[in-house]
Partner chain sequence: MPAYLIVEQLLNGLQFGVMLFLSAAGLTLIFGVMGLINLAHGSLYMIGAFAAAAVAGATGSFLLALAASLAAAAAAGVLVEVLVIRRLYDRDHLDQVLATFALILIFSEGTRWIFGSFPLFLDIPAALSGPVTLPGGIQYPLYRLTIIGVGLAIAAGLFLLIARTRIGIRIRAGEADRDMIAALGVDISKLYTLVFALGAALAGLSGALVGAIQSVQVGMGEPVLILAFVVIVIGGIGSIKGALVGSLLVGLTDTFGRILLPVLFGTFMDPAAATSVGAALASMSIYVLMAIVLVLRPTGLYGRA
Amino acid sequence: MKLKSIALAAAMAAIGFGAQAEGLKVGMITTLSGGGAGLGIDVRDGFMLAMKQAGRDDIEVVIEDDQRKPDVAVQLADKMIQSEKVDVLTGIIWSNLAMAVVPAATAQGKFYLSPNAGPSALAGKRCHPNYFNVAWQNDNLHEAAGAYAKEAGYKNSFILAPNYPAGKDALTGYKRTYGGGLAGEVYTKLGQTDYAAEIAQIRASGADSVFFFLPGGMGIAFLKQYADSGVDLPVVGPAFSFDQGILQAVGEAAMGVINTSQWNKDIDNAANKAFVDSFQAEYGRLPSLYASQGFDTANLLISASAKADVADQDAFRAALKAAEFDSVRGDFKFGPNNHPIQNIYVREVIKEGEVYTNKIIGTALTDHADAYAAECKM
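Structure for the listed sequence, which is one chain, in the form predicted on its own:
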C-alpha cells in the first residue's frame, strides 16, 4: 500500500514547511478518507487555523491519513518517528488507533497530544508523562448524559454503542452516573449502518429512554432509522452524534434531542467567539466539537513551545502541563493524569434559520475529572 502525505493548501504553506532545524516538528495522523473522515478533517482544520493565526514559521506540521485502520496508523507513526523525526504526534480520532500508536510513541520519547480519543487505559494504569489528552477521557461526556438522565427521572434506559474501546467506555460512563435500570445493553459493529434489529429490540424492551453513542455516519444512520420507526422514546446521547458536522445530514430527526458536550459555539468567552467567527470565515462552515478540540490542541502546543524547547523534555512537559493558553472552553486545566478537568454541558438540538445546531441549556457536570486518575502512577 502506498501511503501518501496530505498536501496542505498553498495558503497554509507558510505555516510550517521549510521550518528551521531548531524548530518543532509535528506529525498529525488523522482520518481524512472513508468512514469518519469528517471528524479528522475538522480536527485538522481547527489545528491548522490556530497555527495560521499564530504565524509560527518554526513549527512544521506533517499530515497523513490513517484511513481509520490501526495497521496504517502504526505504519505512519513509525515513519514519522523514524524518518520524519517528529517531536510531537497528534490527530488520532479513534480509540482503537490510539491504543495501537500512543504507547509505542511515548515509549520512544515522543510527546503525544490527543485532540479526541481518550481511552480509559491511557488515563489510568497505562498513563504516561508524555501523553496529554486535550479533549476528554472517553467516559466523560457519557457520564454527563447519565447525570442528565438521572435528573430527568429516567428509570429504564436502553443503551447501545459500537464494540470498540470508546464504545465500552461510553456505556461504562453512562452507567456510572445514571443509577437506574437497564432495559437493554447492546454493542453494535463499528461502522454499522443498519440498525433495524436494534430498534426492534428497543421497541420490545419496555424502555423509558434511549442512550446511544454512535459517532459520525453511524449516528446519522441510527437517528434517521429511529425517527422513521415510530418509536417515540426520548433520546439522550453525547455530542458525537449531534455535532455540527453531521446535524445537517440528520436533519429533522435530531430536533430537540438532548446531548452533552464540553464545548459549544455559544460558550461566552472572547476566545470562543473569535474562534467561531474565524473558523467560519476560513472554511465556510460552522466549527464542530472536533474542530474546537483541534484548535485547542494546537494552541496548547504553541503555548508550550513559546516557553520551552522540545529538546528539554522536562521543561517542555512542564509547559504543556501548565496549559497557559486561551481555551475556547474558558478555564482549562489538566488533572494529575494529564486529562482535562472541565465543565460538561447539556445541549439541545435547535434550528437557526435553515441550519441545525445546538444551544447550551444547562451544565451537567462542573469541574469534572475522570474516574481513572487514581490508577495513574506518574
Given for the second form:
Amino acid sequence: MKLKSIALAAAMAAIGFGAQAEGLKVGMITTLSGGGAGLGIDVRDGFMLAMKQAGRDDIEVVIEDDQRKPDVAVQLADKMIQSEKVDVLTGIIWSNLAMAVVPAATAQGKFYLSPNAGPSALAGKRCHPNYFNVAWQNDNLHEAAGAYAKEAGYKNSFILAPNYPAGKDALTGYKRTYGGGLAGEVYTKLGQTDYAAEIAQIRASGADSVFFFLPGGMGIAFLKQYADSGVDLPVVGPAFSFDQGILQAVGEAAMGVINTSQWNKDIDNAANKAFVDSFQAEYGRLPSLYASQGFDTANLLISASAKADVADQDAFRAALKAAEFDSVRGDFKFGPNNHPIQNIYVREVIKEGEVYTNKIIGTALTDHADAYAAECKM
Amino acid sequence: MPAYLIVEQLLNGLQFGVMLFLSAAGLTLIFGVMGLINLAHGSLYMIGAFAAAAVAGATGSFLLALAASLAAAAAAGVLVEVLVIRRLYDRDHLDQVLATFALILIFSEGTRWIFGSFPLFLDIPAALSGPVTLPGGIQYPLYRLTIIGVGLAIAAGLFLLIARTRIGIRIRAGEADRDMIAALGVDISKLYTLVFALGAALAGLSGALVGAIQSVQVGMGEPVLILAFVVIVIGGIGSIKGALVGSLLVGLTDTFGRILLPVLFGTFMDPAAATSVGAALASMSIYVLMAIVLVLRPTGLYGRA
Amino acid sequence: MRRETLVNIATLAVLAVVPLWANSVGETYWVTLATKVVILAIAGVGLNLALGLGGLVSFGHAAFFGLGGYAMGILASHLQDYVPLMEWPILFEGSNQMPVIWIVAVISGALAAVLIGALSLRTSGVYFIMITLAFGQMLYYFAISWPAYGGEDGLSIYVRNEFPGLNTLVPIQFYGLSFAVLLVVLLLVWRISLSSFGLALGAARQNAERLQAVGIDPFRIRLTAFVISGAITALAGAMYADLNRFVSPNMFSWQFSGEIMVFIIIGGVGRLFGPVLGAILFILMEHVLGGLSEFWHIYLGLVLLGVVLFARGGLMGLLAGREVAHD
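The structure above corresponds to the form predicted on its own; please provide the structure of the form predicted in complex with its partner chain.
Then the entire complex follows, led off by the chain already shown.
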C-alpha cells in the first residue's frame, strides 16, 4: 500500500505543480477514440492548425479524450477547471455530452466555445452569456434541407431519423421549413445498421423525396443499401452524413445526393482558400466541415484574446461577441443568443478525380437565425 | 398494408435473420462447442471487415477481399487462442469475460492505430449489385439474396461438419468430456485451436460480407457481439439448428416490431407520440423476446439442460 | 492478524488519508477522483454480493445503477423545473435532498431486482448472464427513446443535491459522505457474509442440490441476495449521478455492467475489499495511462490481460493469498 501512495503522490506532483502559463489556457474535451473519433480529430486538427498559424505562445491548449461518454466528459471538465485552471473550454462534439458539461462550466464562470454541438436548450431557455456556439444550432442544417425541399417542389417527403433527441430535433427542423406533405415519418433505432424494412416502406409509400438524418455509420449503411435497392427518389439531408470523412466510405452510392451545410471548401474567400490549402498540406487530407468549425473557433478565440484579457470577463465576453475575425465562411456574426447568423448552402456530392467531395449549388437560407433565440433571456 | 409489402418485409426479416446467423455462426461454434465466452468475437468480425476493405481497396477484387477476411480473422484467431485463450478453458466464465474484454480494447484501438479513425470504403461487387425482380413483382436487392444463400450454405455446412465428419465427432466428444477424449489420444489442444480458428474465420467472413452493405469502422463489432449472444441463447447453446432458428426469430421480431408497433400505437395515440413510443418499444423488442423465451425455456429453444 | 485484514485496513487508510492530503494542498481534482473511486466501489461491492458470494454472474447490473441514477435525476429535475412529480393523491414536487433520493433509489433498485431476479433466477449459467443483460438493454433503449427525461441527452442537475449538515458542493465534504456510505455498505456486506444467510448463499453457489437436501430453498436465498445487491448498486447509481450532477442512459449500458465486473475481477472476486481495490486500480490506470498515448486503451487491455493470466484471484489474491474459508 505504501508503494501506491508514493506513486499517487508522484503522479499528483507531476500533474499539479506543472508550469502555469500566463496568457490564456484552453481546455479541449473532444472525442479522440472509438467509432466517432473522426469528428473530434477533425475539430482538433482544425483548431490546432489555426493556433499554429497564429503563433501565439501565450495560449496554452490542453486536449483530452472524452471517449464519447458523458460521465468522462463531466470529470474531464472538473479536472480542467479545478486542476488545470483553464479559462476557456471547448471541443465537445455530441449534444448529450455538451448538455452534461456546459451548464456547469458556465455557471462556474468559464467561457465555453462550441465547435460543433448546438443543442436547442442552450440556444433557448438555458442560454448563458459565457456560452458561444461557433458552428450552428442543431436544427439549422435540417431547416435548410426543408427550405431546399420546398423550393425544389417536393410535395410528399418520407423522413427518417434515429429515435433520440438529436434525431427528433432533425425532423422537427425539417418540418418547420418544408411545409409539404409527409409520405412517412419513421424513427429508427439508434445504432441500427440494416434499413431494408425502412427502404421497403419508402418504396411502398408513394413518396417523391427522402430526407434522412443518420450520423456516422448509420448513414453510410443507409446510403449503400438505398443505392442498391433500386428506389430512385431524390435524397436530401444535412451535411452530417456527407462530410469529407464519411463520403470516402460511401463512395458511388452518395453521388448526386443533396446536402446542406454552412461551409464548403469552395466558398470563395481568401481565408477559406488559405485554410483548405494549408489543411491539406499539413494533414494530407481535405478538411471537413468539422475541421472548418474547429478552425473558426480557434480564430475567434485568438481574435478575442488580442483585444481583451480573459481575466476581465466582461471585456473578453464583448470581444468574443464582436467576432472580429476572418471566418472561412466569410462574414461571421453572432445573434442575440450567441449563436451564428449565417447562410446555409445547398451542396451536391460530386467526384473530383479520385476523391468524393461536395460542390455548392445554391443557398438554402440566408442570414438565418435559429428558432430558439426568442426563448433566450440574455 | 398492401400484400406485396408484407411479403417484402417478411423477406427482409428473414434476410436480417440470416445475416445475424452469419455473424453468430462462428460464435455458436466457439461458445457452443468449447463453452468459452468470447467477447472478442465482435473484434474478429471487425478484423475481417477491415482486411476485406484494405484488400478490396488495393486490388479491386471482392473475392480476394473475402479470402483476405477469412485469412486475417483466422490468423488473429489462432494468435489469440495460442497466446491467451488456451489458458482460459479451465477457468470460470468471469476470467474469460475479463480476458476477452481486454482483447476488445486491444483490437479496437489497434485497428484504429493501423487504419486511422475514419470509416473505410467497402462496396459490393458490380455483378451482385442492384435489384432483381422476384416472382410476384417484388424488387429485391440481389446482394441480400446472395447473403441469404451464403448464410444457409454455411448453416448446412456447419451442421454437416458437426454431425457427419470425424472432426465433428471429436468436437462433440470434446464438448461432452474433454479429459476422456484426451485420454483416448486425440490432441485436444490442436482440435480447439482449429475450432477457434474456424469460428474466427466465420466471424471475419461475415464481417466482410455484411460490411459491404453497412459501414466499416472501429466499433462495428460491438452491437454484433450482443446480438450474436442473444441469438445463440434464444436458440440454445451448442445447437446450430437453434442458432439458425433463433436468428430468424430475432430477425422477424425486430423487422416487424419496427414496422408494426408505431402503426399499432397510431390507432389510439396521436402520430407523433405513436411513432416515438412505437419506436422505443421496437428497439427493446428483441430483448423482450429473449427474456420471454428464457423464462419459458430456461435453456433456450434447443439447448441441453 | 490475517493478511487480508491488514490489506483491508491499509486500503481504508489510503482512502482516508490521500484525499485529505490532496485537499490540504489544493488538488481538489484528486478528491473528486477519489469520490468516483469510492462510489464505483460501492457499486462493485453490491454486485460482488451476488456475483462473488452468490455466484450469480449478472451482466445487467447497470440496470440498477441506472435506476438509482434516474431516481436522482427525476426527483431533482422536477424540483429544479418547478413541475410537480405528482399531484394526486399527495403533492410531491420532487426532491433535492440526498437522503430522500437515496431511499427512493434503494427502493426502486430493490423492486426492480425482485422482478428481474424472479424471472432470471429460473435460468443458470450463461443463460442467466444473458437474461440479465437483456433486462439491462431493455432499460437502456427505453431510457434513450423515452422523451420525457432527456432521452439520450440525459438530465443535468445544476446544483448538487443537499445533505443535512454538509455543503455537498465542497469536494472533500462530499467525499467524506461517500466514504461513510462505503463503510456502511462494507459493514453490511461483511455481516451478511458471516451470517447464516451468507453461509447458505455460499453453499448455494458451491452446490445447490446439497443445500436443497438440507431443506433450504436456493431460489429464495439467491433472490434475496440479488435484491440486496441490486439495492446497493442502485444507491451507488444515485451517488454517481450526484457526483456528476448528470444522469444519462449510458448508466444502463452493457459496457458499464462489464466495467463494474472488471473492477471486481481485477480486485478479487468474492473478497470483501476486492471491488474497492479493483476500483482504485482501474480508475488510477485510466488516468495514468490516458496521459501516455492517444491509443491508451491498448495499454489498459494489456494490463487487464496480464492480471487475468498471471494474477489469479486479482489484486487481493496477489496481496493476501487465497481466501481463508474460516479462522
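Just so it is clear, the model here is predicted, and its values are computed rather than measured. Take the two forms, find the largest set of C-alpha atoms that superpose within 1.5 Å, and that set is the rigid core. Numbering follows the first chain given and starts at 1.
After superposing the rigid core, the C-alpha of residue 71 moves by less than 2 Å between these two forms.
Comparing the forms between these two forms on their rigid core, the Cα displacement of residue 109 stays under 2 Å.
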